[in-house]
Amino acid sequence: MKTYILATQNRDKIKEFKNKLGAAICLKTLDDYPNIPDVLEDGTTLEENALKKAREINAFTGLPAIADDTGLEVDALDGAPGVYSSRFAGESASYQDNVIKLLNELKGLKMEQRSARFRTSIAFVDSREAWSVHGSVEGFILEHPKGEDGFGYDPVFYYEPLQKTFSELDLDTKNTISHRGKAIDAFIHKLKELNQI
């Protein structure tokens, strides 16, 4: 079986991924190397960050390496705060702080106009190569939190098909149709294909 390292100490993303790669490969996380250092996310798209991860924990490990950028792009905002989504209500911002700020920005506007797209780059990088694959998801954005589970954005992204939060869908049925969870099965199929697994 072969090792890679997940590039985050995000337990909610671990967490997804596990529970979609399962046992066809050994999944080590930034967790494993206490001294690594910290990647600065500066670029101007999730697949530049997703790949300037992906690269920088190669080169530190030599292991086969995945890394993942996410963004919320909300259509009343031009599309913001896509690459900052983890930091819109500032660096050390909390998930409830982007939240809260988020809803701030969108108050007093109707559910047509809340409309938003969840985003995720997954980036692959070993000795030999360095590719993408992509995932996305459409909703709209609550006026107010639903649901117990989730994380970062997920009480306030309503998917319409399902009629229910994020954070009120369990996790298999979230990796089923959520923008992490197609770029998943994206990457899986890639691997595949190249006989990475």
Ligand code: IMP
Given for the second form:
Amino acid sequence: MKTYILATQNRDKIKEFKNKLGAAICLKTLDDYPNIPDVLEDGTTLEENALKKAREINAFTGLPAIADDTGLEVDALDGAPGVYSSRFAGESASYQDNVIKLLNELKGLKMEQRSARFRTSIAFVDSREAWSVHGSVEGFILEHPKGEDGFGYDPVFYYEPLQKTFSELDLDTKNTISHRGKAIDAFIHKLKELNQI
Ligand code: IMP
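Rather than the form predicted on its own that you just supplied, could I have the structure of the form predicted together with the named molecule?
All chains and molecules follow, beginning with the one already shown.
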């Protein structure tokens, strides 16, 4: 089985990737490389950031690298926080700080004015090639968090077809319908096309 490195230490992302990719490939993560330098995410798009992370981690480890960058686009905020989703409430903001800022910015808006989407870009870089795939999902930002699971903005991201927030979904269900789940499906499809798995 071929070994790849997933360019993240985020436990929640690792869980979602392993849930879909676990059986097909051997997946290392940045936890296996504790001395690896941080990659500065200074791109202006999700795709740019994902490709940059994958390039730098491939160069450092020599392994085919997979990197994900995700953003939440809120229509009432002209697409913000987008590429700045992790730092919406400041450089060292927690998930909760970001959610509180988001809810404050949307205060007073009706449900139909609270439309949003998650977008994920997944990049692949090895010694021969670099490419990326994408996934997105539409939803609405609730006025109050709901549910226990997931991470980031999941407690306020309401997925209308199931009438639940992403935090009320189990891992398999979130991974079937989510931005990242769809991007991982496209990623597996492309690896198969290229005879990499
Ligand atoms: P990242 O730069 O790809 O790590 O993602 C930016 C921010 O988006 C994270 O800090 C989280 O707050 C949020 N995020 C990423 N993926 C998800 C998800 O699947 N659900 C909810 N929030 C997410």
